[in-house]
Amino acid sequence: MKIGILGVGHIGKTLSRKLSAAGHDVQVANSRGPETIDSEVLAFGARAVDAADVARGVEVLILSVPLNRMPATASLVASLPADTVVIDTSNYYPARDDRIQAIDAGQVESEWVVEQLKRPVAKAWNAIGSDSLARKGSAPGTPGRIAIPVAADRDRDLAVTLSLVEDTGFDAVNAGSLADSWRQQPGAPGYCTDLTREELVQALGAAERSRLPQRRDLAFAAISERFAGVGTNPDADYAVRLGRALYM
């Protein structure tokens, strides 16, 4: 498929290599120009294009863009064909979007997408940490391979999304409509812990919605606890491990 990517971050990078090692025609952009792409996101056949032209001639447009740029997205994905596929993978991070009201009162992240976009969109990629996305994808098939839910509200959004996340390598998981897609936000029991598909379909149905938040600030908190101050960031594994002992 051609999927453009908008965001070369931790997971926009990661999605770059992954998705063109796995055949697909990649273009991708940031805000600062494709000069500024570094060469390890295009190592595996990714193009780096103007943030204008990222999403010219695509089937599959992802957005990994932190939530509070989303609405600056607008304009780029406004003439896209109904059926190109949207796909999101932020998360709402209270410290650095707290201008966005609604969402901290309660609002689904991806509904809250939609009506910046004024389209359809699928959520995926959002609960799980970089490091595991770059480092844990597997062949179908591996035991204990990780599984990635998908959350979507159209049938070619929900195929499409799921296809390209067992291209990632991982196990893709319908999580439901995007209504229920609070079910993989921060703070829920299969954000970014790891799981099985088994194990995965038992945390969503697990997931606690008025819990989330005060789950979700608590693990920023011991995080900042831990390592305030000490010049270096956590391993890794340690958001899994707090996220699985605060969420599960």
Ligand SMILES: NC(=O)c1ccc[n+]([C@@H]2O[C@H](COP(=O)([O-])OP(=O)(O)OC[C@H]3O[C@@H](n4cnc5c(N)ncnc54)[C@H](OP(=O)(O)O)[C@@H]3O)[C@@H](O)[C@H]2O)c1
Second form
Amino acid sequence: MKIGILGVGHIGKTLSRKLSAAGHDVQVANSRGPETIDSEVLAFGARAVDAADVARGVEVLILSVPLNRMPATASLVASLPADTVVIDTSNYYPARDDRIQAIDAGQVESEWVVEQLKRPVAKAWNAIGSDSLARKGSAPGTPGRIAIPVAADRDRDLAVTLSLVEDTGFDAVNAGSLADSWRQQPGAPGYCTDLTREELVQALGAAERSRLPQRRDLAFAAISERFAGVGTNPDADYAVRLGRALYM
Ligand SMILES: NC(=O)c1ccc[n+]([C@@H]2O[C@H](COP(=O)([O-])OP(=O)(O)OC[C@H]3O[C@@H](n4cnc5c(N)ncnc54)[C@H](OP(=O)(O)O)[C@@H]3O)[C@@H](O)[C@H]2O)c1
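Could you please show the structure of the form predicted together with this ligand, as a counterpart to the form predicted on its own just displayed?
To see the whole picture, the full complex is given below, headed by that same chain.
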């Protein structure tokens, strides 16, 4: 497929490598220009382009930018045909992102993204840490293969996104609609805890919505202390252990 990826940080760079290695035609962009994109991002054939060109001609656009930057992508997304699959990898951490009152008040993260973009999205690759995404993929059928949840409201968005998640080396699990995608957000038992398909299905069902924000914020505080303010996930094993202790 022809895929654009906006954002080549911890998550986007690995998606670029894996999806181009799987045979997809990938173009990537960040906010600073193609000359600032590391060669490792392009190692398997992806091309670096200007952000204004990353959605040109694509069948799938992956938005892998911080949640608080989503509104800045709306004009780019508005240029896409209605049937283009747009995939959102984002998570909300109030202590890192600008506070978003609607989400603090209980709106599901990807439903807020849909409002900003004024079009449907699928949610994927948000519930795996960057280190696990880069290092822990495996071939289909491998015992203990890690699973990743996918939520979407349109059948084609769901089918395409499930297939792309498999291409990155993980079992893809249909987690339901965007309205249900709080089950795969920070603080939930299936969030960044590196579970198998069977374990993930159980974890999605066991999630308790009212407990998520407090658990999310506890984990963020612990990770920030451990990594001196780094808000992402540089040590999957630490973050996976922490997530299993706090969320499950
Ligand atoms: N890190 C994790 O373990 C993890 C796991 C799952 C999901 N996520 C989520 O995935 C998303 C990306 O996370 P990340 O850790 O990969 O972030 P990151 O390392 O901070 O990278 C963010 C990327 O987005 C680009 N960007 C930001 N605003 C942009 C804009 N307006 N136009 C074009 N590019 C823009 C940045 O480019 P410049 O540097 O040029 O500005 C950078 O390439 C976040 O929403 C995060 O919550 C992260």
